[in-house]
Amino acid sequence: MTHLLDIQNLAASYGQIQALRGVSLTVDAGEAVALVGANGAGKSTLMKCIMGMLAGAAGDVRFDGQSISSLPVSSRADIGIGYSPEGRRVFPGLTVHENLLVASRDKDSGRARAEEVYTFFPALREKISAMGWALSGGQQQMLAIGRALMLRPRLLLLDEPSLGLSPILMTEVLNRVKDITASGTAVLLAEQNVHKALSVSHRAYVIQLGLMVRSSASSELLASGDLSSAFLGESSPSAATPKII
(Lines of atoms letter the chains of each structure in order from A and count residues from 1; the text may use other names and numbers.)
(Lines give C-alpha, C1' and ligand atoms only; values in the text may rest on other atoms or scores of the structure.)
(Ligands and ions follow the chains in the order given, each with its own letter.)
Protein backbone atom coordinates (compact mmCIF):
# COMPACT_ATOMS: atom_id res chain seq x y z
CA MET A 1 0.00 0.00 0.00
CA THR A 2 1.27 3.47 -0.90
CA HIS A 3 0.73 6.00 1.84
CA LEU A 4 0.19 9.66 1.09
CA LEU A 5 2.95 10.51 3.59
CA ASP A 6 5.47 7.86 4.60
CA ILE A 7 8.32 8.72 6.96
CA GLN A 8 10.85 6.00 7.69
CA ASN A 9 13.61 6.07 10.32
CA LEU A 10 13.98 9.85 10.20
CA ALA A 11 16.72 11.43 12.30
CA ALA A 12 17.39 15.15 12.70
CA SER A 13 19.65 17.31 14.84
CA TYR A 14 20.22 20.89 15.89
CA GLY A 15 23.99 21.00 16.11
CA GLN A 16 24.98 18.42 18.72
CA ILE A 17 21.40 18.00 19.96
CA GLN A 18 19.58 15.06 18.39
CA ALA A 19 15.95 16.08 18.02
CA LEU A 20 14.53 13.07 16.14
CA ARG A 21 15.76 9.50 16.53
CA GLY A 22 14.55 6.96 13.97
CA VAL A 23 11.03 8.35 13.64
CA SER A 24 8.54 6.51 11.41
CA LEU A 25 5.01 7.73 10.67
CA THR A 26 2.37 7.42 7.94
CA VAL A 27 -0.65 9.44 6.87
CA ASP A 28 -3.15 8.14 4.33
CA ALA A 29 -5.42 10.12 2.04
CA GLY A 30 -8.58 11.31 3.73
CA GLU A 31 -7.47 10.83 7.32
CA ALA A 32 -6.47 13.05 10.21
CA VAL A 33 -3.46 11.88 12.23
CA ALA A 34 -2.53 13.41 15.57
CA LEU A 35 1.07 13.77 16.73
CA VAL A 36 0.97 14.36 20.47
CA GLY A 37 3.61 14.92 23.11
CA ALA A 38 4.98 17.41 25.58
CA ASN A 39 6.68 20.66 24.69
CA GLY A 40 10.14 19.86 23.27
CA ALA A 41 9.24 16.29 22.30
CA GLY A 42 10.08 16.84 18.64
CA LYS A 43 6.69 17.62 17.09
CA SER A 44 7.67 20.91 15.43
CA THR A 45 11.00 19.47 14.33
CA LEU A 46 9.21 16.67 12.50
CA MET A 47 6.89 19.16 10.82
CA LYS A 48 9.88 21.21 9.63
CA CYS A 49 11.53 18.10 8.22
CA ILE A 50 8.39 17.16 6.30
CA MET A 51 8.18 20.68 4.88
CA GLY A 52 11.89 20.78 4.01
CA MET A 53 12.78 23.58 6.43
CA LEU A 54 15.16 21.26 8.26
CA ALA A 55 17.22 18.57 6.57
CA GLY A 56 17.07 15.08 8.00
CA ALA A 57 20.36 13.49 9.00
CA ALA A 58 19.10 9.99 8.13
CA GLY A 59 15.96 8.25 6.95
CA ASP A 60 13.51 9.25 4.25
CA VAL A 61 10.35 11.29 3.72
CA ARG A 62 8.10 10.02 0.91
CA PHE A 63 4.99 11.66 -0.50
CA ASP A 64 2.62 9.66 -2.68
CA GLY A 65 5.31 7.01 -3.15
CA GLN A 66 8.14 9.36 -4.14
CA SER A 67 11.07 10.46 -1.98
CA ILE A 68 10.96 14.20 -1.33
CA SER A 69 13.91 14.38 1.07
CA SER A 70 15.95 16.46 -1.39
CA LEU A 71 13.14 18.79 -2.49
CA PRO A 72 13.17 22.48 -1.43
CA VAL A 73 10.27 23.96 0.51
CA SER A 74 8.64 25.55 -2.55
CA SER A 75 8.61 22.25 -4.42
CA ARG A 76 6.93 20.49 -1.52
CA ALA A 77 4.18 23.10 -1.62
CA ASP A 78 3.90 22.53 -5.37
CA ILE A 79 3.24 18.81 -4.95
CA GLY A 80 0.46 19.37 -2.42
CA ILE A 81 1.81 19.86 1.10
CA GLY A 82 0.40 22.83 3.03
CA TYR A 83 1.86 24.12 6.29
CA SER A 84 0.38 26.22 9.07
CA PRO A 85 3.33 26.94 11.40
CA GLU A 86 3.39 27.40 15.14
CA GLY A 87 2.96 31.08 15.96
CA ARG A 88 0.48 31.89 13.12
CA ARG A 89 2.68 34.46 11.28
CA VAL A 90 -0.08 36.28 9.44
CA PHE A 91 0.80 39.41 7.48
CA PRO A 92 -0.23 42.23 9.87
CA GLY A 93 -0.34 44.92 7.19
CA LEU A 94 -2.71 43.00 4.91
CA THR A 95 -6.44 42.47 5.32
CA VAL A 96 -7.90 39.04 5.98
CA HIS A 97 -8.87 38.69 2.32
CA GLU A 98 -5.45 39.86 1.12
CA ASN A 99 -3.73 37.39 3.46
CA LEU A 100 -5.64 34.61 1.71
CA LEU A 101 -5.26 35.81 -1.87
CA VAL A 102 -1.50 36.33 -1.56
CA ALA A 103 -1.09 32.57 -1.02
CA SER A 104 -3.11 31.49 -4.05
CA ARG A 105 -1.84 30.23 -7.39
CA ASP A 106 -5.28 29.86 -8.95
CA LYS A 107 -6.05 31.59 -12.26
CA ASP A 108 -8.77 33.67 -10.61
CA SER A 109 -6.22 34.92 -8.03
CA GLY A 110 -7.82 32.73 -5.38
CA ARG A 111 -11.25 34.33 -5.12
CA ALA A 112 -13.19 31.06 -5.47
CA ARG A 113 -10.90 29.24 -3.06
CA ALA A 114 -11.18 32.08 -0.54
CA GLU A 115 -14.95 31.55 -0.55
CA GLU A 116 -14.34 27.89 0.30
CA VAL A 117 -12.03 28.89 3.16
CA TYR A 118 -14.74 31.19 4.53
CA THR A 119 -17.08 28.18 4.74
CA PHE A 120 -14.55 26.53 7.06
CA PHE A 121 -14.10 29.70 9.10
CA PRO A 122 -17.22 31.92 9.00
CA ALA A 123 -15.61 34.24 11.57
CA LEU A 124 -13.08 35.26 8.92
CA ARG A 125 -15.82 36.33 6.52
CA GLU A 126 -17.09 38.69 9.21
CA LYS A 127 -13.57 40.20 9.39
CA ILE A 128 -12.86 40.10 5.66
CA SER A 129 -11.63 43.72 5.52
CA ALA A 130 -9.92 43.79 8.91
CA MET A 131 -6.15 44.10 9.05
CA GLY A 132 -4.15 41.10 10.26
CA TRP A 133 -2.84 42.98 13.28
CA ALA A 134 -6.40 43.72 14.45
CA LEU A 135 -7.49 40.08 14.71
CA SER A 136 -7.73 38.12 17.94
CA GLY A 137 -5.38 35.19 18.51
CA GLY A 138 -8.06 32.73 17.51
CA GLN A 139 -8.91 34.62 14.35
CA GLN A 140 -5.23 34.82 13.42
CA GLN A 141 -4.97 31.05 13.83
CA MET A 142 -7.98 30.54 11.58
CA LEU A 143 -6.38 32.85 9.03
CA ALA A 144 -3.06 30.98 9.17
CA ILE A 145 -4.84 27.70 8.51
CA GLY A 146 -6.97 29.27 5.81
CA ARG A 147 -3.91 30.68 4.08
CA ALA A 148 -2.36 27.18 3.99
CA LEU A 149 -5.59 25.83 2.50
CA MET A 150 -5.45 28.38 -0.33
CA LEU A 151 -2.89 26.15 -2.10
CA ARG A 152 -5.44 23.32 -2.21
CA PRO A 153 -3.07 20.90 -0.45
CA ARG A 154 -3.50 17.15 -0.40
CA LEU A 155 -1.84 17.12 3.03
CA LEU A 156 -2.12 19.90 5.60
CA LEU A 157 0.44 20.16 8.40
CA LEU A 158 -0.92 21.93 11.48
CA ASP A 159 1.72 22.80 14.08
CA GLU A 160 0.29 23.58 17.54
CA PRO A 161 -2.87 25.34 16.29
CA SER A 162 -4.35 25.65 19.81
CA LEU A 163 -1.29 27.35 21.32
CA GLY A 164 -2.28 30.44 23.30
CA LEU A 165 -6.01 30.12 22.61
CA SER A 166 -8.85 30.13 25.10
CA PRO A 167 -10.66 26.79 25.55
CA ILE A 168 -13.62 28.01 23.49
CA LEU A 169 -11.48 29.21 20.58
CA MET A 170 -9.26 26.12 20.79
CA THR A 171 -12.34 23.92 20.35
CA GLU A 172 -13.61 26.05 17.48
CA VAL A 173 -10.28 25.88 15.63
CA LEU A 174 -9.61 22.18 16.18
CA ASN A 175 -13.14 21.16 15.28
CA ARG A 176 -12.42 22.39 11.76
CA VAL A 177 -9.98 19.50 11.32
CA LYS A 178 -12.93 17.18 10.74
CA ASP A 179 -14.35 19.51 8.11
CA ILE A 180 -11.01 19.79 6.33
CA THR A 181 -10.51 16.03 6.13
CA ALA A 182 -14.12 15.59 4.98
CA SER A 183 -13.34 17.96 2.11
CA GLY A 184 -10.58 15.64 0.92
CA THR A 185 -7.45 17.08 2.55
CA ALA A 186 -5.48 14.80 4.87
CA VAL A 187 -4.23 16.42 8.08
CA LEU A 188 -1.21 15.83 10.31
CA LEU A 189 -1.91 17.65 13.57
CA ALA A 190 0.93 18.33 16.03
CA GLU A 191 -0.71 19.25 19.30
CA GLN A 192 -0.06 19.43 23.05
CA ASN A 193 -3.75 19.21 23.92
CA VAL A 194 -3.96 15.43 23.79
CA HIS A 195 -7.67 14.97 24.48
CA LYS A 196 -8.83 17.42 21.83
CA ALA A 197 -6.32 16.22 19.24
CA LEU A 198 -7.50 12.64 19.70
CA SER A 199 -11.15 13.65 19.47
CA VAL A 200 -10.70 15.13 15.96
CA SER A 201 -8.29 12.54 14.50
CA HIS A 202 -8.45 8.96 13.23
CA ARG A 203 -5.04 7.76 14.42
CA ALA A 204 -2.38 9.07 16.77
CA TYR A 205 1.34 8.85 17.43
CA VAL A 206 2.91 9.70 20.77
CA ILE A 207 6.39 11.23 20.65
CA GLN A 208 8.79 11.78 23.54
CA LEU A 209 12.34 13.11 23.34
CA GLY A 210 12.48 12.49 19.60
CA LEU A 211 11.24 8.90 19.79
CA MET A 212 7.88 7.47 18.75
CA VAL A 213 6.77 5.53 21.80
CA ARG A 214 3.19 4.64 20.91
CA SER A 215 0.73 4.57 18.02
CA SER A 216 -2.91 3.51 17.92
CA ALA A 217 -6.35 4.49 16.75
CA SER A 218 -7.26 7.76 18.43
CA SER A 219 -10.49 6.27 19.76
CA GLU A 220 -8.56 3.46 21.46
CA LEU A 221 -6.24 5.90 23.18
CA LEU A 222 -9.19 8.00 24.32
CA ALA A 223 -11.07 4.94 25.58
CA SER A 224 -8.04 3.76 27.54
CA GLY A 225 -8.43 6.70 29.92
CA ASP A 226 -4.63 6.85 30.08
CA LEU A 227 -4.13 10.22 28.44
CA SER A 228 -1.62 11.49 30.99
CA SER A 229 0.59 8.47 30.38
CA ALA A 230 0.27 8.93 26.63
CA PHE A 231 1.24 12.57 26.94
CA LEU A 232 4.37 11.58 28.85
CA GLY A 233 5.20 9.00 26.21
CA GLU A 234 4.71 5.92 28.36
CA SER A 235 3.79 2.60 26.82
CA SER A 236 2.05 -0.35 28.38
CA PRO A 237 4.24 -3.36 29.31
CA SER A 238 2.75 -5.34 26.44
CA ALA A 239 3.42 -2.68 23.81
CA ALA A 240 5.97 -3.38 21.13
CA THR A 241 7.73 -0.05 21.64
CA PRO A 242 9.97 0.47 24.69
CA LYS A 243 8.80 2.36 27.73
CA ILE A 244 10.54 5.72 27.92
CA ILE A 245 10.87 7.32 31.37
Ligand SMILES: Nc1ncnc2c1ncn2[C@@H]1O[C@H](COP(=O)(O)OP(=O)(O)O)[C@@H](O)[C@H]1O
Given for the second form:
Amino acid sequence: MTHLLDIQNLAASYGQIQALRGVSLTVDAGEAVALVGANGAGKSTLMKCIMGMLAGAAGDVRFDGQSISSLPVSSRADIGIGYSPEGRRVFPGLTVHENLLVASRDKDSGRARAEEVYTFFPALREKISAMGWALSGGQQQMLAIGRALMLRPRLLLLDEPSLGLSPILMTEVLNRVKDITASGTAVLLAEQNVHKALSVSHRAYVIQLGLMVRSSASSELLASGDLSSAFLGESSPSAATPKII
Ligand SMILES: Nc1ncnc2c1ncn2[C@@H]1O[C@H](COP(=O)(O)OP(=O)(O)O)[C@@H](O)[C@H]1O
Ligand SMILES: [Mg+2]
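Coords for the form predicted in complex with the named molecule, given the form predicted alone:
Full complex below, order starting with the chain above.
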Protein backbone atom coordinates (compact mmCIF):
# COMPACT_ATOMS: atom_id res chain seq x y z
CA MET A 1 0.00 0.00 0.00
CA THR A 2 1.18 3.50 -0.76
CA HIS A 3 1.49 5.63 2.33
CA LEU A 4 0.34 9.22 2.22
CA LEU A 5 3.61 10.24 3.85
CA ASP A 6 6.57 7.89 3.77
CA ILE A 7 9.85 9.00 5.30
CA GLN A 8 12.82 6.69 5.11
CA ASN A 9 16.13 7.12 6.84
CA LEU A 10 16.01 10.87 7.14
CA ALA A 11 19.10 12.60 8.47
CA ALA A 12 19.53 16.31 9.04
CA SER A 13 21.93 18.57 10.84
CA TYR A 14 22.53 22.16 11.78
CA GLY A 15 26.26 22.57 11.27
CA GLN A 16 27.87 20.14 13.72
CA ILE A 17 24.60 19.32 15.47
CA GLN A 18 23.01 16.20 14.05
CA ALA A 19 19.34 16.68 14.78
CA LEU A 20 17.95 13.64 12.92
CA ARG A 21 19.97 10.46 12.67
CA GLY A 22 18.15 8.18 10.26
CA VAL A 23 14.46 8.55 11.00
CA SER A 24 11.66 6.60 9.33
CA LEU A 25 7.97 7.32 9.71
CA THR A 26 4.75 6.82 7.78
CA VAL A 27 1.32 8.43 7.87
CA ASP A 28 -1.62 6.92 6.02
CA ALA A 29 -4.72 8.72 4.78
CA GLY A 30 -7.28 8.94 7.57
CA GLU A 31 -4.71 8.70 10.33
CA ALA A 32 -3.70 10.96 13.17
CA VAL A 33 -0.12 10.14 14.11
CA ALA A 34 1.60 11.56 17.16
CA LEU A 35 5.30 12.35 17.24
CA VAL A 36 6.26 12.63 20.86
CA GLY A 37 9.55 13.34 22.54
CA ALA A 38 11.39 15.73 24.79
CA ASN A 39 12.42 19.26 23.94
CA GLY A 40 15.30 19.05 21.45
CA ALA A 41 14.49 15.50 20.32
CA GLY A 42 14.08 16.57 16.68
CA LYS A 43 10.31 16.89 16.22
CA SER A 44 10.36 20.36 14.66
CA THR A 45 13.35 19.44 12.53
CA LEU A 46 11.43 16.48 11.12
CA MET A 47 8.54 18.74 10.19
CA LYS A 48 10.86 21.29 8.60
CA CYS A 49 12.35 18.49 6.51
CA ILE A 50 8.89 17.42 5.35
CA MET A 51 8.33 21.01 4.26
CA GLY A 52 11.73 21.16 2.56
CA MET A 53 12.98 23.93 4.82
CA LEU A 54 16.31 22.36 5.75
CA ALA A 55 19.02 22.30 3.13
CA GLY A 56 21.17 19.22 2.89
CA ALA A 57 18.82 16.74 4.54
CA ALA A 58 19.53 13.16 3.48
CA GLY A 59 17.00 10.38 3.04
CA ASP A 60 13.74 10.09 1.20
CA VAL A 61 10.46 11.88 1.78
CA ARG A 62 7.59 10.55 -0.32
CA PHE A 63 4.13 12.02 -0.48
CA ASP A 64 1.41 9.94 -2.07
CA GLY A 65 4.03 7.71 -3.67
CA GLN A 66 6.14 10.49 -5.18
CA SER A 67 9.52 11.55 -3.91
CA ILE A 68 9.28 15.21 -2.91
CA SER A 69 12.84 15.59 -1.70
CA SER A 70 13.72 17.98 -4.51
CA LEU A 71 10.46 19.91 -4.46
CA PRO A 72 10.72 23.58 -3.38
CA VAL A 73 9.04 24.65 -0.14
CA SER A 74 6.38 26.65 -1.94
CA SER A 75 5.20 23.63 -3.95
CA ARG A 76 4.68 21.42 -0.93
CA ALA A 77 1.60 23.33 0.17
CA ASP A 78 0.25 23.04 -3.38
CA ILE A 79 0.49 19.26 -3.42
CA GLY A 80 -1.50 19.02 -0.20
CA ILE A 81 0.76 19.44 2.82
CA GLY A 82 -0.40 21.98 5.40
CA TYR A 83 2.00 23.18 8.07
CA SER A 84 1.29 24.91 11.34
CA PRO A 85 4.74 25.70 12.72
CA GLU A 86 5.67 25.99 16.37
CA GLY A 87 4.82 29.42 17.72
CA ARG A 88 1.41 30.38 16.30
CA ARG A 89 2.22 32.41 13.22
CA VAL A 90 -0.63 34.80 12.52
CA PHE A 91 -0.65 38.29 11.03
CA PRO A 92 -1.18 40.65 13.97
CA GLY A 93 -2.43 43.49 11.77
CA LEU A 94 -5.09 41.46 9.95
CA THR A 95 -8.45 40.32 11.28
CA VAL A 96 -9.21 36.68 11.92
CA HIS A 97 -11.13 36.44 8.66
CA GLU A 98 -8.41 38.19 6.68
CA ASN A 99 -5.79 35.90 8.20
CA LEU A 100 -7.73 32.95 6.82
CA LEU A 101 -8.44 34.48 3.41
CA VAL A 102 -4.82 35.38 2.71
CA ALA A 103 -3.96 31.71 3.24
CA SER A 104 -6.35 30.63 0.48
CA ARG A 105 -5.93 30.52 -3.28
CA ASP A 106 -8.78 32.85 -4.13
CA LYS A 107 -11.48 34.71 -2.27
CA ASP A 108 -14.46 32.57 -3.29
CA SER A 109 -13.01 29.23 -2.32
CA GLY A 110 -11.42 30.97 0.67
CA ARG A 111 -14.75 32.16 2.04
CA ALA A 112 -16.27 28.70 1.74
CA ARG A 113 -13.29 27.08 3.39
CA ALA A 114 -13.22 29.71 6.16
CA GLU A 115 -16.76 28.62 7.04
CA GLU A 116 -15.51 25.08 7.49
CA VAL A 117 -12.63 26.31 9.63
CA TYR A 118 -15.14 28.16 11.82
CA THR A 119 -17.03 24.92 12.34
CA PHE A 120 -13.82 23.33 13.62
CA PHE A 121 -13.17 26.35 15.83
CA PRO A 122 -16.41 28.15 16.77
CA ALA A 123 -14.37 30.44 19.05
CA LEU A 124 -12.82 31.93 15.90
CA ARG A 125 -16.20 32.77 14.39
CA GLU A 126 -16.94 34.82 17.50
CA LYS A 127 -13.74 36.76 16.84
CA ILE A 128 -14.12 37.01 13.09
CA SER A 129 -13.39 40.77 13.00
CA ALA A 130 -10.85 40.86 15.80
CA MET A 131 -7.26 41.69 14.92
CA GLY A 132 -4.62 38.98 15.22
CA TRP A 133 -2.78 40.87 17.94
CA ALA A 134 -5.91 41.06 20.09
CA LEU A 135 -6.45 37.29 20.27
CA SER A 136 -5.62 35.12 23.26
CA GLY A 137 -2.89 32.50 22.92
CA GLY A 138 -5.48 29.78 22.39
CA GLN A 139 -7.31 31.78 19.73
CA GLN A 140 -4.03 32.51 17.94
CA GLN A 141 -3.23 28.81 17.93
CA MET A 142 -6.66 27.98 16.49
CA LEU A 143 -6.16 30.63 13.84
CA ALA A 144 -2.71 29.32 12.97
CA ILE A 145 -4.16 25.83 12.52
CA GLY A 146 -7.08 27.28 10.57
CA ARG A 147 -4.67 29.03 8.21
CA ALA A 148 -2.85 25.76 7.59
CA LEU A 149 -6.19 24.14 6.73
CA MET A 150 -7.24 26.75 4.18
CA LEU A 151 -5.90 24.86 1.15
CA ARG A 152 -7.70 21.67 2.24
CA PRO A 153 -4.44 19.77 2.78
CA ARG A 154 -4.42 15.99 2.66
CA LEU A 155 -1.83 16.05 5.43
CA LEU A 156 -1.56 18.60 8.23
CA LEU A 157 1.69 18.99 10.16
CA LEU A 158 0.91 20.38 13.60
CA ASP A 159 3.96 21.44 15.57
CA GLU A 160 3.35 21.76 19.33
CA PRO A 161 -0.13 23.25 19.14
CA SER A 162 -0.57 23.03 22.92
CA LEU A 163 2.57 25.01 23.78
CA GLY A 164 1.82 27.72 26.32
CA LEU A 165 -1.91 27.03 26.50
CA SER A 166 -3.94 26.48 29.65
CA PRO A 167 -5.04 22.85 30.21
CA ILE A 168 -8.60 23.64 29.12
CA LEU A 169 -7.54 25.35 25.90
CA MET A 170 -4.96 22.69 25.22
CA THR A 171 -7.68 20.05 25.41
CA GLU A 172 -9.94 22.11 23.18
CA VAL A 173 -7.27 22.55 20.52
CA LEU A 174 -6.03 18.94 20.62
CA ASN A 175 -9.56 17.53 20.52
CA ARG A 176 -9.97 19.15 17.11
CA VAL A 177 -7.32 16.80 15.75
CA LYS A 178 -9.98 14.10 15.65
CA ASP A 179 -12.43 16.32 13.73
CA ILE A 180 -9.74 17.38 11.27
CA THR A 181 -8.82 13.75 10.64
CA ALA A 182 -12.47 12.80 10.20
CA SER A 183 -12.84 15.58 7.62
CA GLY A 184 -10.27 13.89 5.38
CA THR A 185 -7.02 15.55 6.44
CA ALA A 186 -4.47 13.18 7.99
CA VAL A 187 -2.51 14.73 10.86
CA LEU A 188 1.06 14.44 12.07
CA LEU A 189 1.10 15.95 15.55
CA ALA A 190 4.36 16.86 17.29
CA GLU A 191 3.82 17.22 21.00
CA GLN A 192 5.62 17.25 24.31
CA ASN A 193 2.25 16.76 25.92
CA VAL A 194 2.42 13.01 25.58
CA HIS A 195 -0.80 11.92 27.26
CA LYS A 196 -3.05 14.22 25.34
CA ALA A 197 -1.30 13.60 22.04
CA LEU A 198 -1.72 9.85 22.47
CA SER A 199 -5.37 10.21 23.38
CA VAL A 200 -6.21 12.00 20.10
CA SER A 201 -4.05 9.90 17.74
CA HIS A 202 -4.17 6.41 16.24
CA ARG A 203 -0.45 5.67 16.23
CA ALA A 204 2.59 7.24 17.79
CA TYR A 205 6.33 7.48 17.32
CA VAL A 206 8.66 8.31 20.15
CA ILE A 207 11.70 10.30 19.12
CA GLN A 208 14.74 10.73 21.30
CA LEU A 209 17.88 12.65 20.37
CA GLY A 210 17.17 12.34 16.66
CA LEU A 211 16.30 8.64 16.68
CA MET A 212 12.97 6.85 16.64
CA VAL A 213 13.03 4.69 19.74
CA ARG A 214 9.48 3.37 19.70
CA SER A 215 6.45 3.14 17.47
CA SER A 216 3.10 1.60 18.30
CA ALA A 217 -0.63 2.14 18.49
CA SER A 218 -1.27 5.17 20.68
CA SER A 219 -3.66 3.21 22.89
CA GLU A 220 -0.97 0.59 23.47
CA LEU A 221 1.58 3.21 24.46
CA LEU A 222 -0.94 4.85 26.78
CA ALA A 223 -1.88 1.53 28.37
CA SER A 224 1.76 0.59 28.90
CA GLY A 225 2.01 3.46 31.36
CA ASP A 226 5.63 3.76 30.33
CA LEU A 227 5.45 7.40 29.42
CA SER A 228 7.64 8.97 32.01
CA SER A 229 11.35 9.56 31.79
CA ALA A 230 12.20 8.27 28.34
CA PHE A 231 9.52 10.34 26.67
CA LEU A 232 9.90 13.41 28.75
CA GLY A 233 13.63 13.41 28.65
CA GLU A 234 15.61 15.32 31.20
CA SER A 235 15.80 12.81 34.02
CA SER A 236 16.08 9.71 31.85
CA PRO A 237 19.35 7.87 32.37
CA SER A 238 18.89 6.22 28.97
CA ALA A 239 18.45 9.54 27.18
CA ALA A 240 22.06 9.67 26.10
CA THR A 241 22.02 6.22 24.53
CA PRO A 242 18.77 5.70 22.67
CA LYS A 243 18.23 2.38 20.92
CA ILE A 244 17.46 2.30 17.23
CA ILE A 245 14.29 0.49 16.24
N1 LIG B 1 18.23 26.60 14.00
C2 LIG B 1 18.96 25.71 14.70
N3 LIG B 1 20.29 25.84 14.76
C4 LIG B 1 21.06 24.96 15.44
N5 LIG B 1 20.56 23.91 16.10
C6 LIG B 1 19.23 23.73 16.09
C7 LIG B 1 18.36 24.62 15.38
N8 LIG B 1 17.09 24.20 15.54
C9 LIG B 1 17.17 23.08 16.30
N10 LIG B 1 18.44 22.82 16.63
C11 LIG B 1 18.91 21.66 17.42
O12 LIG B 1 18.46 20.47 16.79
C13 LIG B 1 17.99 19.55 17.77
C14 LIG B 1 16.53 19.21 17.50
O15 LIG B 1 15.74 20.38 17.69
P16 LIG B 1 14.20 20.43 17.37
O17 LIG B 1 13.94 19.75 16.09
O18 LIG B 1 13.79 21.86 17.49
O19 LIG B 1 13.59 19.56 18.57
P20 LIG B 1 12.11 19.52 19.14
O21 LIG B 1 11.20 20.17 18.16
O22 LIG B 1 11.83 18.06 19.35
O23 LIG B 1 12.14 20.27 20.45
C24 LIG B 1 18.25 20.17 19.11
O25 LIG B 1 19.51 19.73 19.57
C26 LIG B 1 18.29 21.64 18.81
O27 LIG B 1 19.10 22.32 19.73
MG1 LIG C 1 9.88 21.72 18.40
